[in-house]
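In the block that follows, a single chain appears as structure tokens, in the form predicted alone.
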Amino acid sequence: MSAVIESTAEETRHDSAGPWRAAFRRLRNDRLGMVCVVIVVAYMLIVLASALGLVARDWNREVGVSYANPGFLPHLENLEAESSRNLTAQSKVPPVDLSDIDPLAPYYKELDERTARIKVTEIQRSDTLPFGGDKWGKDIIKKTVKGAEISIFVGFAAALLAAVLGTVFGACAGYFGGRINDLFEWIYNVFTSIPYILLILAFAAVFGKGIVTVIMILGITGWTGIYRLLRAEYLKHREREYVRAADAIGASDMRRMFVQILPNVSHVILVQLSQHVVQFIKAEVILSFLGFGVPVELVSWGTMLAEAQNELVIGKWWQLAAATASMAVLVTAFSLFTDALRDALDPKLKALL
């Protein structure tokens, strides 16, 4: 009998996994979702090589001519190219004799052997380059790796910012209630009524340029959706027993608020937090396009954006065909990964849907 008993229990531990290993389990047997973890992955891994120099550490080296043809298009017209070829052809034509009619001449061959001494390295810039260059002869390939890494680094940061504002004015609102919920209230709706993309472009043109500015904007302006989910989850939560029985034992406020009832709303924060990546990459990129984003000096798919609308033009697409599909692969993996999260986290919000 003893064994019977100790084999159910055994039977009912292994069931009850847990709910984040449990959420695991649904989310490895979802595989578009594991794809999508995939493809998120690698980008991560791009962005920490880049940051770390292995890759992508030359992008601002002028490697090729103006406007090289990307390598699986080597006979695509380029003027640029024909230009350069010209003047070093002419630079290899034999001087002409002078002598006569030129005062200078005779200090010419001295001036020639003085030049002579003096090493000077010259770049040789390649016609093609394996996915073309742009105006100022920069690999394409490295510029939208050196792109990402600004770019999703900017996409986190913003949204871990908006993330911890959202949470903390959330519980504090849902928590307390009273004056303290009636002061997050207004403060929300304040943000709430001013159009989200004038209002990023006012605090762009008060702070200026920079990866910070860029960063506090982001978080700044985007913390009320999680804000609004979080006090609800909060006012719900006070009230129930596990959160009585802890205010019972003498356990402070902020005990309550952050370790007994944030763990069982940290789904919805997670899920808040990857959709959040997606919405500021996406906002980077407008700001960064429409001049209010990172300083000239770097680049990120906004930059390269802002760039290729004048190269199209004159019919040079492949620096803007680089930067949307990997800013638009990213993107579309990130969001359905951010719903197989959710689905995984919240497996009936799946059934009811």
Second form
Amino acid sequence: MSAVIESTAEETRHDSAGPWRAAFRRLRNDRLGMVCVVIVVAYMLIVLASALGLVARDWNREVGVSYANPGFLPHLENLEAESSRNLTAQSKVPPVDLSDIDPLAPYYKELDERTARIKVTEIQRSDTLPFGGDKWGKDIIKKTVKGAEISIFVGFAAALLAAVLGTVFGACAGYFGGRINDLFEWIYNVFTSIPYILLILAFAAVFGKGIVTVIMILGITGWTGIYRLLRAEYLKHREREYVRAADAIGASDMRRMFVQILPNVSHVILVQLSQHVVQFIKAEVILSFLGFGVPVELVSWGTMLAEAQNELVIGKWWQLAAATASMAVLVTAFSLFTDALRDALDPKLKALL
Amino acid sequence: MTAYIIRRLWQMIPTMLGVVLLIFFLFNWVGGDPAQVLAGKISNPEQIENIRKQLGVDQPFWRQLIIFCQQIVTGDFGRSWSTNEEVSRIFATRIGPTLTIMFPLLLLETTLGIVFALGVAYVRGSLTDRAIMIACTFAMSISFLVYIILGQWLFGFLLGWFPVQGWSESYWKNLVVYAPLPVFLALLVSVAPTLRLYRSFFLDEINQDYVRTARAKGLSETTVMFKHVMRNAMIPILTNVAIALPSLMIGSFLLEKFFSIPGLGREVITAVERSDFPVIKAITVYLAVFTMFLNLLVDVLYKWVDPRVEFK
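Form predicted alone done, so how does the form predicted together with the partner chain look?
Following is the full complex, with the preceding chain placed first.
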């Protein structure tokens, strides 16, 4: 406790060391927290690169044979690839001669000429890929990167939406009180009285599939926790002297809510935002797995897991491993980063938790 | 006490009204005309016309709302749009399997959570404590889906200890043959977060003055832990179990889907897949009502667990 008092005293002496800088300093001293920051930043860079099309642009190309083996296990038996190869070989058997009954027979020559003009390049499918291939011979690593892009983007966007809704609602309810508070409390009670999973599924049933839809569903159903905290913060802050002072010099309600109070509660929002990102990434994965999430032409960690379920039975474990590992590392790092962020932004809380 | 319960029941009315409005807004307004939703799902135009008439689609919205309220009060949501089974029958037949899975799960989860958390809290700060906490963080980072996929494959397919999936007519056979694997896998997933949470509850109590006093007057460690600490930590634990109860009713819908258990959770998923609105509407409304009554029950239970709690 004494350390906290000292550091705040120090901050008041030097105007330059604001609370954010002090928080950053505390975060930098947290070694585990910094490791997690590095991991999270690395994921963000990959996602950014993938979104800009620098990596994994051609994730959808079928570069390998069906269920191509991982590069480090080139000699695993691959019955699926062989059976499809046999099928291709069979189709090369010359077709039965039908020319005496075929009405197209007079055009055979012309058709042959036309066919010759079209260049057909046989795709060279490789037997192994760095981390194996899926059913269609797509590269698992590229697929995982693309899946990460979508899962993480959905998580962030939904958390942002939930944070905005929760903050605005909480600010209004806490700041104005009275009727407005009653209204938002009513909405809050309605949303929390339906079990969360059921609420999400009910929204999913009506709105259908799509990335934007998933973001909307998670955001609209997930704002309640942030609202609760922000309302309590605004209730506390609206009576503080600095807000009264702002009132005295004639600041409007909006200005007091979002210019005066908001910066003072922003650490709460930031920590909540970070917590919700993890929660929503997990939720997106489950929704996509069930087929209520991203559309079929896209890939997310959830759709990868859905495919992996059937692959495991025939011994193709790499897609499962890739999706699980990449998600587990991100979720662990992000959760620990959230804890570190909370400790750094609100050192008083650490004593309580 | 009676006055408190009556006041709480009174306060429930606006919330319940809100739930009804929300569900109505979702399914009758956003969801749109059943004829559009069902196009391609039901080929019989007569049946669609019946559904439209039943919901009063061609009538003004307030009239449709009244029809919806009537359905809720009488419990008659009509028939499922996809299987033509009566919604009330779906409820009655699906709740059994869900409880067969979820009740043992809740019991085991709470008991194991309490025992382990008490043990870990007792040796707090030690290497064991830290190792278990790290293991918990790691276990929590892996998706529930992966646990089920791997567990079903390993114990059901590869080792053959349990049936991969299935359900039967006999209650005991279900409990002994089909339930153990899903319950075990769900336990694996839920033990880590439960342990972490309960540990923090116990730690809150362990540092209190009364614990020191109890030790100072020479009580044995078992008495201190099980009688003094445990009883006080029961309040947050009870809250936590109560919060978990409503989701217990739809079961872990993932478990039911993976293991083909004909419970409410799987019913919800199939209903969402088939845009079977009557089923989702009914389940959502009734579970919300159930949750509200449960919250009231828990608040009353507090009084029983902790006589210091006063009703405001």
